[in-house]
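So this first bit is one chain, no partners, the form predicted on its own, shown in structure tokens.
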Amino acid sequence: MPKILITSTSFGKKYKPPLEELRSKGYELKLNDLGRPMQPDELIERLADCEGCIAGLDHYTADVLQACGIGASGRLRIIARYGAGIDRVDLAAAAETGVTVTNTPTANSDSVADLAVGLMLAVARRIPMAHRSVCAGEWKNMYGVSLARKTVGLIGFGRIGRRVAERVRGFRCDVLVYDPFVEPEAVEQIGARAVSLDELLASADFISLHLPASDETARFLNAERFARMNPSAILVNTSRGEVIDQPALINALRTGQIRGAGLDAHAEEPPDVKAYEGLDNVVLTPHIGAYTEDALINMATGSVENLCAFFEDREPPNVVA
């Protein structure tokens, strides 16, 4: 049976049936021995004798695929993403080297959307700060702002963005959407309104990012765009850290260009928390958007289903490339 590298650090930890299924079918498994996403050179070393991979947040660059792909000099035939995002896989290089790429597109959408709204509330109502204050023996008023009836701007309107829209509509929010790849009619179907980026930045009290990492989205929110934001804005990012210019964000937080930020995704993980020292208007979480029992079950089940289908000469349910 094929040898499979599992790079996800959470696969099989909380929910074991998919891992046990692979073992029962006779797959030879190599687990992540580093406890973190792997760098390209580390992937090349560990994929050298593998035909498949259940991939976490590692970067499958052209170098990795050209070294390991079945159509190049290696044995790798499939990368089964444990999650929805595919921006860390070089799809062009995968096609060139004959490597099939699959994902689990809806597995964690609800969990990430829940966290996005949770971060809005955590920053707006200063929940982490209030917790620390009480634990320090204090008992004082700590004023925030309400999410109800505010204007929420969504940059990106894929599966997660749509679910965030559904949730904040329950708070009676007006929802603005900027996504040039989505027809306005699709936005209007859930009671939101498609607008230009300029209008969204100027009007939204809460801005939630739902963008992939790419050359086009790198530092999408930069100093110039922070300056155009509503000063009452709270920024939430549960997508990719690379889409924010971190120095520009920190300046915006320190100077009051925006009210606050809730960040689950970071350009460097873990982030340099010293950069946020002294700020009480930011909430940082360790990229936990997909870390619910529900999402982990869905991602594990989906990635194993894709992998097994491929090696059993069936069409995987979710082929990306």
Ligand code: NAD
The other form holds:
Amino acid sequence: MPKILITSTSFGKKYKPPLEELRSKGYELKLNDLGRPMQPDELIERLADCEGCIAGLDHYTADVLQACGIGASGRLRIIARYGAGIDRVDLAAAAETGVTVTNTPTANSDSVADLAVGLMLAVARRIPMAHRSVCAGEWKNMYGVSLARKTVGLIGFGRIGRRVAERVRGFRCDVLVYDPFVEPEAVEQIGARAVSLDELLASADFISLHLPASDETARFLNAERFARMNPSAILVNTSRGEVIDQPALINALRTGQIRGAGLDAHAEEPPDVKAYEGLDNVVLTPHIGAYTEDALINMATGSVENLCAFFEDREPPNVVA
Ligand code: NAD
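I've shown you the form predicted on its own. Could you give me the structure of the form predicted together with the named molecule?
Full complex below, order starting with the chain above.
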């Protein structure tokens, strides 16, 4: 039976049936021995004798695929992503080296959408700051702003963006959407409005990012775009850290160009927290968007379904490339 490397550190920990399914089918499993996403050289070493991989947040670069892909010099035939994002897999190199890539596209969308709204509320109502203050023995009024009836701007209107729209409509918010690849009718169906990026930046009280990381979206929010934002804006990023120019964001937070930020995704993970020192308008989380029991079950089940279908000569449900 094929040998499979499982790099996701949460796979099979809280929810065991998919891991047990792989074992009962006779797959030979190698688990992540580092307890963190792997670097390319670490992947190359561990994938050398593997036909398949259940992939966490590691970087499957062209070097990894050239060294391990079945069509190049290795044995790897499938990367089954445990999650939706495929920006850390070099898809062109995967195609060149004959490696199939699958993902679990909607497995964590609700969980990430929940967290995006949670971060809006955490920053707006200063919940972590209030918690720290009470724990420090204080009892003081901490004023914030409401989310209800505000204008929420969504950049990216795919699986997660749409779910955020549904949630904040429940808060009676006006929802503006910037996504040049989505028809305005699809936006209107959820009671939102498709607008230009300029209009969104200038008028949104909350801006939530739901676009992929790519060469085109690198540092999508830069100094010039922060300068065009409404000073009452709270920025939430549950997408990828690379889409924000971090020094420009920190400058915007320090100079009051925007009100605050809630960040789950960071260009460097873990981020250099010294950069945020002295700022009490920022809430940072350690890329936990997908970390709910519900999403973990969906991701584990979905990635194993894809992997098993592939090795049993059936079409995997979610082939990306
Ligand atoms: P998706 O592919 O369903 O949607 C992405 C949307 O972004 C698409 O509608 C696309 O048209 C749009 N888009 C692309 N380029 C754009 C641009 N330049 N400007 C505006 N819109 C653009 O993806 P999704 O599942 O909704 O995921 C959204 C983001 O969330 C991705 O970056 C993904 O990696 C990230 N994510 C994070 C976590 C987490 O743990 N925090 C978990 C899952 C996904």
